[in-house]
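Take a look at this single chain in structure tokens; it is the form predicted on its own.
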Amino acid sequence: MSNNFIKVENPVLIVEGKQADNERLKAESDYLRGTIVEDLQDRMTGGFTSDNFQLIRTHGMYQQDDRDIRGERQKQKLEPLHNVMLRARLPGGVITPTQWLGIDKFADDYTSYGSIRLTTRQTFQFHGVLKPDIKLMHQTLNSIGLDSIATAGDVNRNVLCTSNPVESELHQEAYQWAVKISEHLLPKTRAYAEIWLDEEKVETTEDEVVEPILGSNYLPRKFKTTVVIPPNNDIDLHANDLNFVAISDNGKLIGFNVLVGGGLAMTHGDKATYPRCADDFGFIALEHTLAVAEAVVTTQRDWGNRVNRKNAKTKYTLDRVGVDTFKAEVEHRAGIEFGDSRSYKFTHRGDSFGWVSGIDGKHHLTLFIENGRILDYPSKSLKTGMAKIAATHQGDFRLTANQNIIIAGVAEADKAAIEQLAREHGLLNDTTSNQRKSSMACVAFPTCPLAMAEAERYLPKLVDDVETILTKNNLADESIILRVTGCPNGCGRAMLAEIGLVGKGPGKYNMYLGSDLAGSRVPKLYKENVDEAGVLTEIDALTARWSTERINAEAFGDFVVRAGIVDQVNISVRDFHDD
């Protein structure tokens, strides 16, 4: 499949013109040093001051502050409530039992909401880390064997890999490149284990070369991979900028199809930015994997724009250059030659609930976790269910990309104790309906500073509504991927939705349909600045319709398209704006 939006005839490698601040700012930050030691020292203000409050993100941070008393806290003429969000590295998404329950006893004792938070990267994040308390997180993090280095900002962040283990053997090969590619591409500074873990710094020379992959100026913009084995898209591979495919032959793996150019983020109203899938490169034997990684992230760094943040990711680079010329030039850097893509299918996404087996005779139970939020509630105590779990489990935990967690590993022996702790605390629930499974949302308010919108608080009631909705419409069975998201910047994947709502002002959302159930195919705007009755007014109609009009058991998000309600967005940028 190919997605390049724009003809190149006569392509422009380097975008001239005055850099991004962004640019400046890496460019004397030392290494991703900058004066945030300094900066921690500072008692009179609880957040992060100048170029730091950016740097803070290479080291797995985002200054935040609680939206919700934000207003009354400036009448009382105070400073917002700042603290952190910190997203932890965990390639693939497997940690331990005894690393959960340190991550558990932090959540408790440090942070102001007592969460811990599974994300659609793959990992989890802590919200509300007071500054005199974060130097402590890292080092705690450090003590179990976690970090967060280059989990945000202009860095390959955490490598996503399908989690599901039914095919052991063929997912710890996955997982191991998942972990080598995370490795590789990793910044090589030291700036994280000088500030928080207080080692002791090397001074460099002037002409040593610190960041070989990465380059004294990071990359131009975020960047994403991931590892994923089909027929399941459990990842969603286009929304990322380099994903391997595995290839497998009687169980092994033997290689991977390359895809790249993936990306979800837009802004509103510009209509030189929108999200765009993945192209298929070509297939790679396992030798080369690292060296076309390196390679498509080396050209990124080179060729992509500096100028103007928002066009700076890969997606918008293939589209200036032509993805022959990036495809050449990552050729040439690897020296290789990608072979005719590989066969291969993906026929669903998400996550496979419930009890699994996998080859080697353990099992694995995956668990719903609404919106990631692990938290003890009045009628559920999940995260008091999780650390129980912990405390006996003899497997690991892999958190999904889709805010989910797996026991995996289970004994037979062990499956009737695991199953009863997850039933006791609400984490395993058989009446919990498809459609709440299809439905995902970031967290938005109060917490993420960029929220036009709510999203996690306001999905719960949503799916109630969709609920009672499919009921009656006699759809009570069936299910449609819906996600929200508070703004544009794609956090929760709604540009891969059957039925995405992003963002727009408070209450209002702009709806858009279309994707498919494999997720290759970006939704097309429907509606626009739509209040909260009005989506479930547009959700009633257009299931009504697809309850009566469906064909056999075409998915929602067929058809719409098949109907003509929306249409089909393919290669031109113009099929997703309408012009």
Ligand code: SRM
The other form holds:
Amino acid sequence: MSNNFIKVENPVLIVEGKQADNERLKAESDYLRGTIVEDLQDRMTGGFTSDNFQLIRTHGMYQQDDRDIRGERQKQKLEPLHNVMLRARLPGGVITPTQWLGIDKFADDYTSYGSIRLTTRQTFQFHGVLKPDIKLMHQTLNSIGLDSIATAGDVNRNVLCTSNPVESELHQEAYQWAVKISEHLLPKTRAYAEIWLDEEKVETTEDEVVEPILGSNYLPRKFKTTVVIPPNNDIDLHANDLNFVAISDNGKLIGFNVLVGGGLAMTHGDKATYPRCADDFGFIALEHTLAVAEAVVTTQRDWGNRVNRKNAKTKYTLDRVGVDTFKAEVEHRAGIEFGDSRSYKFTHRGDSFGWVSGIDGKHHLTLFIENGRILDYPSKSLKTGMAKIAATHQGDFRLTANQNIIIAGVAEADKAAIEQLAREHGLLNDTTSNQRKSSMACVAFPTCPLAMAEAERYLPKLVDDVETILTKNNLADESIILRVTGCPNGCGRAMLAEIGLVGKGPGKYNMYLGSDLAGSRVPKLYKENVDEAGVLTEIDALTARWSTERINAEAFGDFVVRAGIVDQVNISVRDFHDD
Ligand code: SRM
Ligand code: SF4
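Got the form predicted on its own; could you also share the form predicted in complex with the named molecule?
Zooming out: every chain and molecule, the one shown earlier first.
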């Protein structure tokens, strides 16, 4: 099935120029090995040197330091307190109780923050692992059947799947496809096993193709894939390069509509960068799924911009070569023709909290975890509570793409005990408002090196204030999809929010308005460089108008567009910037 040797028929589609340094780095890395092994033994520094700083990302780690203490260490002429953040690979977000207990213990024993951080892509991160403990971390993960391969770097990342797959047969099938796609697109190099698990190096012959899909230089940029089941766009498909929208007949999965070219990141002030919704290429039967996934990846591999990383993602390739050209190439490579798109409708996003029952008579409890940070706080021992649940739970856990967790597959007889544990430890709280449940933030300070403003640490108080404003404006039962990201990379998906705050500088945010409940359009810039007090003043004025001027149950994002407060950004998003 591999297309590694497909000739690029139209070289004009390749961007000419001096290749980005990351291309050299990948080419020289000996398939992602670099000199990581040697670097690990160097205890003169807590960090990784030269290319290894980037290469460890393809093994699921980022070098970081605590930005709260960076200045103080500088004054003392100390190097930053280097450590790594690890991001696990967890297709569809499924993790067993035994695995949970394993990561819970590792977080206690070897991470400086002591937390398990659920992410916006259905997995978890450890923050603050010191160099001497990194190998042990990978071996611990391996011993419980987990790894962190390809969760970062220029590869296909963790594959998402609509949560709660045990709710119906359709969910189970979709989840299986997420796992298959993840496995199919994984790097085939044995670098991870050799470096972290001490497996022996198997020499390859010169004519052996090590990476038949990703190629020896891997992809031009990160690549993101989802499997999503309408009507719930809980994984926010428009943030992703490649999406398989499940099409069913009588509850049975028959194929997918394939949507290509979504992505949310931009750079402040650079109009050549923008968020973009994915284009619908059409319908494929189930048996073509892996071939189409591979064809989209290899087309992007061959045509993606390797000169300018800011324009390297699939969304820019589509706009540069044209959607029809890209689609035709995918058809050619996969040996299929896309059928007419089947009809489907997304009506909402987010998670449904509380209990639901499944087809097999089992029950599933979705817990709201503010910012996805599982930690023991003075007022609520979330981490202890999760560990206690894991110690008795017979089913599994499902991490959602909204930083929450589902305790899945609970027998009727065990429901009460699980619920009691969740309540005792603050994991379940009937007073959590709808507004809080509809709000999300990225990590930002202190660990993210790219953060320009606070996000995770700002959100709880922001939501308190927004709740007060909504009550004052007679909207106590309403909620707005509110998201904060500490910079325009968009990890908290503010660029698919009804109100999106994008960090500009300390305490300053650009304010975007106007996505919809289904997440089918990106919001538009409303005000620039607003401080925290200004954010509240704006939200007060806007929601006061929403309260009195809205038609029927019009959602906030639809209201601001209809009332002309912001222009609608159309699906193609080429009108995101005004000129
Ligand atoms: Fe992200 C980089 C955290 C989802 C777009 N992201 C980062 C880094 C690793 C910073 C860095 O490069 O050094 C952040 C680490 C912070 C920390 O201390 O943990 C980071 N991203 C996250 C997470 C943990 C946010 C969260 O609060 O949950 C999410 C982890 C997902 C996962 O498990 O794989 C996360 N990142 C996203 C999303 C949302 C999504 O995929 O649904 C996006 C926007 C969608 C998209 O890709 O367009 C996103 N992250 C980025 C970008 C911009 C990429 C680009 O196209 O330019 C960067 C920076 C980069 O790659 O250069 C980035
Ligand atoms: Fe860091 Fe920016 Fe991503 Fe937030 S959006 S986690 S600040 S890179």
